[in-house]
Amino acid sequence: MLRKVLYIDLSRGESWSIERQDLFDEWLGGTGVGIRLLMEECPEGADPLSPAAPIILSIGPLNGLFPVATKAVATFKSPLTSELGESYAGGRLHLAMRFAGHEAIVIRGRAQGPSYISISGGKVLIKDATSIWGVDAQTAGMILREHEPGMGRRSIIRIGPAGEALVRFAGVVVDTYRHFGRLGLGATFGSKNLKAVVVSGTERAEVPDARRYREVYNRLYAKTVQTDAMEKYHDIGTSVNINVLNWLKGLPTKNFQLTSFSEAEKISGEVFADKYLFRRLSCAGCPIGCVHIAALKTAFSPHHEFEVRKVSYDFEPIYSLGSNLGVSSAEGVLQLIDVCERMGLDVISAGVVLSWATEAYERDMITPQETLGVPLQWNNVQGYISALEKIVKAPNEFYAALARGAEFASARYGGQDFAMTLGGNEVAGYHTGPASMLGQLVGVRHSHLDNAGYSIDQKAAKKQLSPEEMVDEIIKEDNSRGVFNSLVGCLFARGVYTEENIIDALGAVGIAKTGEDLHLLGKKIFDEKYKFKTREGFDLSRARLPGRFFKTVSTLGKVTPETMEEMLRIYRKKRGWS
């Protein structure tokens, strides 16, 4: 199997492929290759929205070959935080890149006008996108499906108006219902005049020993469908966590002022499944079917004429646009998700930005003049829809500030104590205790998925863990996910891909690794990411913890600043940082 990197220069309108076996031998694939290519390609101090800042798309050695190895990773310099940007998406992109014969794609420069990239096997074209510039993300995808080849073996990733307007938390829609959501990749696309990338191909992935491959594949498939992940994620999906976290007093409500929501049952995963679930989908190569699609019926005429929109949902959108905004109806949550989908906004950041703005409005720090008459009030769905649209259009200084994220807006208007960001990134839907807080603060992309600190808190609710034990768990997860995210697998399957199974799966495709090799690689990838972060200005000693975290009761009770200081001290010591 040739391990190739495709380079595309939008400024020059050129592309070329280079075999980089050494790169993949050392960094495996996925996130490992992504961070190494970013270090090679991105000049120190580059403006994230300049032609000098690249986009790296990469897959791993198991993609297209094993069950639930269904993710692709985007690595870039984040327009939101000005340091490491990293986002993951399911769908068909990992498979399309495998069919096209490219395990990594590097996009450089800036096109002269609105453009999209068409990759069909060995053929790469940069095409005019003027006719779809300004078109919402869902419609743009429908248009490209009609005009691009490769049906059935194709992935279409594209931005909406938010990315074109350089909203710093704009995402990229992948194959209709999946996303590169976090940290502003959509704005990076927009800064390059890049509306979309279409990938298809006809190549086959060869394995050195077909018999061994089939044995390992069948074992992993059987383990996947026999685990509780199959039932949990297929049936209700991650939205089952709304009721669970509400019971545990870990569900952020009204901008983390509370950790339980009196109306949670109305927006629970069970209600979505009973009343709104339309169908379930799987990413290519996955038997689970965890993508839940709701049917949102909306009137567009007073004469009983309706439109039915299909909207994907899971826990994070329901938290950020539901409990976190005090929205108490499933229809209201779906309406807000739908606006974010069409505009191309990251739903977590959008909800956290609006929750900060609502509280600031409530405290008279922001006036109706600044909101242009939009009433930013809890549970005001129509007001929030109007605000989201104005964030994209940026008609005044206030909405332009919101388009740069909660960290920037709160620095401009005040209220940093209740601007719920860690490392500059709007936080996920957990206030479970100190491990969740620390995990997002120290994680390489300041995400709950860097090390699952929230699950460590939940373990501590059943069996007490010391601060040091929590830190040990975070470091272990930080490192191990560097390997898993280089394969690149879906985190729902992390229980399937044990160290032994990873070694067997890699061996079946001709890559020999030991457990020690994997441990060293995981730490090496983490260190390389922190090297990029600190090079671009991130300083953990100056990182801000919003005061709201210490005022609101979590699953483990109130967290004190002293506890967080102790855990940060232990973390630095164990990482060998001064």
Contents of the next structure:
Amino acid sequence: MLRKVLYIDLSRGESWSIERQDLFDEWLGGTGVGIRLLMEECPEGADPLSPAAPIILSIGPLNGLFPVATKAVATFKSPLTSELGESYAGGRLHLAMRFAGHEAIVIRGRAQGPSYISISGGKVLIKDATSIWGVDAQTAGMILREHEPGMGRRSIIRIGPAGEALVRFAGVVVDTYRHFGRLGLGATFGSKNLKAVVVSGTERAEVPDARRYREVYNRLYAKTVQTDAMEKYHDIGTSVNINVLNWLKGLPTKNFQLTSFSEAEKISGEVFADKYLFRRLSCAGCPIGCVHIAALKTAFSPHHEFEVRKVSYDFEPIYSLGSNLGVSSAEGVLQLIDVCERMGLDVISAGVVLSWATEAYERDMITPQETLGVPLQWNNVQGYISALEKIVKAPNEFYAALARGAEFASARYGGQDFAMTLGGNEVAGYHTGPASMLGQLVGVRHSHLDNAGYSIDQKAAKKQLSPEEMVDEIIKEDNSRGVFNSLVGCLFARGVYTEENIIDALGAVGIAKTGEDLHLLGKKIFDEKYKFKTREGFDLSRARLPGRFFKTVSTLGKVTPETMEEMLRIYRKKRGWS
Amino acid sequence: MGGAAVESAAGDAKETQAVQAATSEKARGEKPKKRRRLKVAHPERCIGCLGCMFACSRINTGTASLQDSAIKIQTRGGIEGDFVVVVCRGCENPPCVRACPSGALERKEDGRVVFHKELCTGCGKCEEACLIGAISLGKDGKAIKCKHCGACVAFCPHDVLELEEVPA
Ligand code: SF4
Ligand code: SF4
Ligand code: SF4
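I've shown you the form predicted alone. Could you give me the structure of the form predicted in complex with the partner chain?
Expanding to the full complex; the earlier chain stays at the top.
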């Protein structure tokens, strides 16, 4: 396997590829290679929407070769937080990159006009995208499918109007129903006049010893399908958590004013599965099929004429656009997800921005003049749809502020206490306790998936954990996920990829690593990311914890500021940052 | 479901007749000849994981490759659309064999088609002859032909594929 980096310079219209075995030897792949390349490429203090800010797409040594190693990672400077941007997507991109022969792709500069990049094996073309600029993300995908080679083995990633309009929490739609959702990669694409990237290839991935490869593969495959390691993702999917968290008093409702939603039953994973689910899909290389697709049937005339839209759903969007906005119907949630999908908006940020705005509107911090007459009220789905459309069009200062995220809008209009962001990123659907809060605050990309604090809280609900034990778990996850995300595996399969199995799988593709090597690498990747974060101005000692977190009861009861301070102190000490 | 009708109703009817014929042969005390054949039993259950394609290339070529897999999962209208499972249906009178000018594809007496890679010139005539698109040229320019080995069946998590026995 040649381990190459493909460089594409949009300003100069050039591309070239460089063999960088040393880079992959040192940083393994995926997020390790991603952060290293970001350090190399991104000048200190660069405006994230300027041509100087790069986009890095990378995969790891197991992609295309082992089950559930199904992700690609994007690394960039976040237009939302102005520091580390990192986002993961499933679908087919990881495969397409593997078979195109590029483990990492660096995109620099800015194209003169609307463009898209077509990568077919070693051939890279920068093509005119004028005719699809302004077109929604779904349609743009359909059009490119008709024009580009590689049916059945290609990946098409593209932005919608939100990315073009530089909405700071615009995402990139990957193939269909998958996304580089978080932290604003869509705006970075838009700033580069980049509508889409299409990747395909016909390389094969060779292994040194086919027998050993098959042996390890079979073992990991069996563990994936035969054990309960992934059971919860099979059936109802992640949205099973709506009822679970509601019952545990951890489901953020109406902008975290409550942690259980009286109407949760109506938007539970069970309701979606029974009434709307019509198919499940998989990312290429995963036998689980966790992607749940609902059919949203709406009448457009009184004469039994319907339009049917196919909308994918998950726990997070049902929280952010459902309970968090007081939306009490599955149809309402699906409509809002569908709007985000077409516009190309990150669903979590979109929901949390709207929930902040709803509360600010309720408290008269925002006037109807500012909302241009749109009623921002809990459960008012039509109001939310037009607000989302206006966020993308930014017709006035208020909507332009919303398009910059809840942190920015609340700094401008007030209500920071209930602007639910951590590290500038709108938070995920958990108010389970201090580990979830701390986890997202200290996490490298301020995501619940950095260290799964929410699951540490849930563990603590069953068996008491001291603040120190919680911090230890967070640090352990922070570091070990750096390794897993370098492979790049789906986090749902982290139970399958024990350290032993990772070592075996790497061995089968000719990479010798010990447990000790992996530990050191995990720590090193974390440190490198923090180096970037601090360089770009992130300061943990000044990070804001919205007061709302302390007022609303969590799964572990009310969290006090003192607990958080103590945990932060322990965290800093253990990281050697005191 | 377009090309998913790899197992057409007509084919099934023919097959039933063949099975009946074989059973009556058995009744006459003759030992029936059987061959194994891959069947796309439930194409509509496919979740697009490509497990079958990777199984085929992994087990038959020792690499991970989409190009070198004898079974192909295609999407019609993108992933919002339907998956189509394209694979050899083990024709009774295989046109690929008839089209092959170099004898690389050979029909055995029991109905199996064997592929002699060393004879394949990569002319692509078999590819043109198979309407289903089940035979194609792989990375090295030679035909990739399903052996009906069943390796993919074990890696399909959704019971789309089955290995059946059919009369020779
Ligand atoms: S490859 Fe040959 S035997 Fe198989 S379906 Fe096509 S024509 Fe029939
Ligand atoms: S039966 Fe064997 S040769 Fe045919 S597609 Fe499946 S794995 Fe490949
Ligand atoms: S293994 Fe089964 S479910 Fe997966 S792509 Fe193949 S036929 Fe479809």
